[in-house]
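In the block that follows, a single chain appears as structure tokens, in the form predicted alone.
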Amino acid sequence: MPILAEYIWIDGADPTPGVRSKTKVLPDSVPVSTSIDDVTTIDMSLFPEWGADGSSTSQAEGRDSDIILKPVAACRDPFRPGGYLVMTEVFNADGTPNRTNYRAGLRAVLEAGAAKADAWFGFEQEYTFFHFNGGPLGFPINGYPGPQGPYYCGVGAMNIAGREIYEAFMANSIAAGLLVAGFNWEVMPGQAEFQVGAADGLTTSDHLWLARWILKRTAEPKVEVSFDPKPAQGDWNGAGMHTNFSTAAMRSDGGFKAIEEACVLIGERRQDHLDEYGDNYQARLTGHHETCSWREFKWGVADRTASIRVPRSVADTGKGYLEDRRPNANADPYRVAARLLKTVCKLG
């Protein structure tokens, strides 16, 4: 019986890219995905390259519109038992990476020497459910709910909106075999978070993009999913993609010194990092609502008002990781990972 594979790629929408997908029918010689226990061992040679219309995704001109989708990662398809979700990179017809292919940029950084750092990444992806007629879920039409306080990790009809979608997304992510590490409701009504990782930058970023597609596909019949960094104006938290990062040196005994050194290096490239951390970071990084102003840089232990927070447990054990709190919910994880590696590995 033929196997269905949903080819997923990142489009060229500006300033914030989204995900596109289309379905390829594979021959019955491809094994059904339910027989694969570990998605990281899927044989990617099972999935052939495919083409797409780049002029409809802001990735090519109409007079030369063909783009190439090259499979790079796959997982089980939770919507079609036995099928696959296939993450792809976008290439031009001449075989060069498309200008929107930031995964290729991350690969280049790793090949330039960053791979020796044995870096791990974990992403904390916040998102907001939106009514089809506008406004975050849990917000009255043309009004506002009660102030922030009871919504974070809350329960009850007055505090939580969209529980059934949240639960379905959780189940779908696990069924897909993604490297998800946790789920929770966030500070603003209709807002939640999931965590992906920890693994190398390519794997964690692949799984984050796959999870974004699964989230939007899960919510599709009922609500829209927004990665806007400031989904509601006023006294409401924004939405980020806090990035946990470590190298082998940071994770080793005495690694706190390497963490301190990394924080100093990152601070010296403040704007270079912000340029890769998602559109409209200024609206979120105001110095309020658990953020540090984008105009300054500071780091501290257990400090959620800092640019970089070092967890208390890391300070106590003297080794571990740092959390860069500045990336937006709409940031591209490939770009975030590449920038952190370039800075900490002193590659530019």
The other form holds:
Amino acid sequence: MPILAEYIWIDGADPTPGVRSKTKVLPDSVPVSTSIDDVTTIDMSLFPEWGADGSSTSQAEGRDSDIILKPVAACRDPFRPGGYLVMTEVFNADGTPNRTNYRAGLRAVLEAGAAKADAWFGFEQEYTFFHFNGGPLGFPINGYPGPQGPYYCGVGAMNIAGREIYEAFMANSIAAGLLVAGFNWEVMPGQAEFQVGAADGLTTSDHLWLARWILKRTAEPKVEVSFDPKPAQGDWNGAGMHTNFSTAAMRSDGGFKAIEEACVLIGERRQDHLDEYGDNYQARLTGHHETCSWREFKWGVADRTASIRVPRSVADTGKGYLEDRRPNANADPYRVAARLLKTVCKLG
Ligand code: ADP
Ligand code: MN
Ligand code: MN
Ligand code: MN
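For comparison with the form predicted alone, provide the form predicted in complex with adenosine-5'-diphosphate.
Following is the full complex, with the preceding chain placed first.
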């Protein structure tokens, strides 16, 4: 039986890119994915480069439309036993990275010296289920549910909408072998979160994009998944992608000092960071709903109204990580990771 590999790439949609994929039939000689224990060790030479029509994804002009898909990470395909999901980077015909290829930018930052910091990332991806007719799942067709309060980590038909999709996504992301760390229902009805990491920036970001594809694919028959940072207007929480970040120095004894220094450096580059944190951050970072206004910067221990929160346990043990709460649910993790590394490693 031939093995099927689903090649996944990030498109050129503006201002928020989406994910695309197409299926490649691989030779019988490729081992089935179910024989692999740790997907981070998959031999990427099993997957040849491939192409796509960049003029249909806002990544090339019609008269010179070929883009190159270069495999960079893979996991098991939970929808096709034995198959693979293959994350790719997009290149132009002349071999240069496509302008939409922010993974190449992250690689460049690591090669410029950031790799020495041995940084780990943990992303908290929030998302919202949407009815095909427009509203968030859990919102009545012409109106609003009761105010926020019972929905976060809730249970019961009055509090939770879409449990079966949430559970199926959980099972699929585990079966895929992704580095997922946890799952929870969120503050707004129809809204939930999963966490990826902690691991190095490239791996964690690759797995987040693979997880986004799996989530959309899992929900496909029933609902749409939105990464809109402010999916409902009014007194409803937005959707973020809190980014937990540490360097080796922060994780070792006395690392609190390195965390403090990083917070100061990041604060000095407030707008440079926001520019990489996803479209329409202004709608979400209002200073309400567990956010700090995008116009301000502050950091604090256990402070969920700050731009950066340092967890209480980190302050108590004097080492660990920081949480940048500003990235939007629609942010590109490659861009967020590259910006944090550039700032904290003083690379520009
Ligand atoms: P919150 O309390 O903000 O909801 P979560 O439990 O949802 O926190 O997410 C915390 C994330 O931080 C997890 O993805 C976890 O893997 C990640 N994390 C833990 N330790 C580190 C670390 N040293 N460096 C980077 N990320 C880390
Ligand atoms: Mn969380
Ligand atoms: Mn959350
Ligand atoms: Mn968080």
